[in-house]
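Single chain ahead, by itself, as structure tokens, in the form predicted on its own.
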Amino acid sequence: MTLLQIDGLSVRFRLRDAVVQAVTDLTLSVRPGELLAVVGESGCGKSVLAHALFGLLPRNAEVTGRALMGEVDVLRCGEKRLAREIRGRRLGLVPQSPATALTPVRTGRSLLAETLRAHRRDPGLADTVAADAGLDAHALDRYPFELSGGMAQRLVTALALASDPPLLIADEPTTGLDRPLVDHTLDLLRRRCDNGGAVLLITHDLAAAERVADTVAVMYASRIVEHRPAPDVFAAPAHPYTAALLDALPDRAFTPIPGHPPMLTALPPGCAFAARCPRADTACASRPGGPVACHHPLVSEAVA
């Protein structure tokens, strides 16, 4: 059983003189009890994936592929059905930018109580839901502009949890939090999965992904380049980009990746990482597929 099955998702933004290839031919699935972490550098397409699933892309976006929740394709079902059946009910979102997600003239308690009522839950649960997200009850009586960045982040997490959706998409949910609250939030997400829910965690924090994820999908320049069980990815990365990303961590080699990612308006037809990869050769002019999108993987059995 899968809660979400994404097949061949591509997102293009048409500009006046260019086309931005934000997500390219992405295929992923999320099952009950699974925490899937999508990781990669800023600008690789992680957040665009989340916005596509919620129907929150701008008008110049062109979306192809499908994303099934049961028999419903959330990419094609239309705004009314998304609002009535999907958002908050089957699919919850912790947004990346709390400042733009919160209504400035409503207190946190008002927003949280309204969300609970909308999903036929007791608005008196507001303090409990807030506490689960690591937010003190007194902070609920403040307006968004009175909250610190970390408090606002915890409030949007509480709002996403209020409807208790089967699948939660958490887009950088630890932004602005200190270490104890990062750990608290990660533990909260992990418990949801252990209790039968599912989480798609979008993050650039590799330590967070290593701590809680069951599976990891590594994105580079709009494409998934490695999708494997989390312990395998962190112990023995198979794609050269994944290995380089891990080697850039302070507790590993602390070595930056040379060069720069390609422009999303001019992606190469082959491997997008080839220009930065010491293992690249003529074979990399064609794009490889599979769970490790590399012609010369570091772990050969990973491509089987």
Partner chain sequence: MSLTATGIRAGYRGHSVLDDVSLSIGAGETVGLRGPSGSGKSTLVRVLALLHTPDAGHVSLDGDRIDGARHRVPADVRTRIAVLFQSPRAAADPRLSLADLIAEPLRALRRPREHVAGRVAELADRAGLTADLLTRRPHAVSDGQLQRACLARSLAHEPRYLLCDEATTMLDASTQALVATVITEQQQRTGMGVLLVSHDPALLARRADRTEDLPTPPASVR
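Just the form predicted on its own so far, so send over the form predicted in complex with the partner chain.
A lone chain is what you will see next.
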């Protein structure tokens, strides 16, 4: 059984003089109880993936593929049905930019109470839901501009939890939190999965992914290049890009991957990582396929 089955999802943005290929031919599934972490370099398409599922893409976006939640294809079902049946009810979103996601003229308590009411829950639960997200009840009486970045982050998390959706997409939900609060948030997400829910966690924080994820999908230049059980990815990364990303951690080599990711307006026909890859050779001019998208993976068993 799966909660979400994504098949061949692609998202393109049409600009005046170019087309941005933000997500390419992405296939993923999330089952109840699973915590799937999506990691990858800035700009590789993680938030666009989340926005596509939640129906938040701008008008110049072109979406192909399917994303099934039960019978409903959330990419095709239309705004009305998304609003009525999907958003909040079956799918929650913690957005990446809390500062801009919050209505400036309303206190946290009033936003939270409204969301609870909209989902037929007791608005008096506001304090409890906030506490679950690690936010003290006192902070709910402030306006968004009076909140610290970390408090605003916990408030948008609380808002997404208020409707108690079976599948939660959390886009960088630990930004600006101190260590104890990061752990609190991660434990909260893990607990949701242990209670039968599921979480798609978008994060730059590889240590966080290692701590709570069951599976990890690594994205590079709009594609998933490696999708494996979390312990395997961290113990023995198979894709050279994954290995390079792990090496960039401040408690490892702290060296950036040389060069830049390719422009999504002019993706190369072969492997998109070739220009930066130490293992690249002539074979890499054609596009690699498989669970590890690489012609020369670091761990060969992973390909089988």
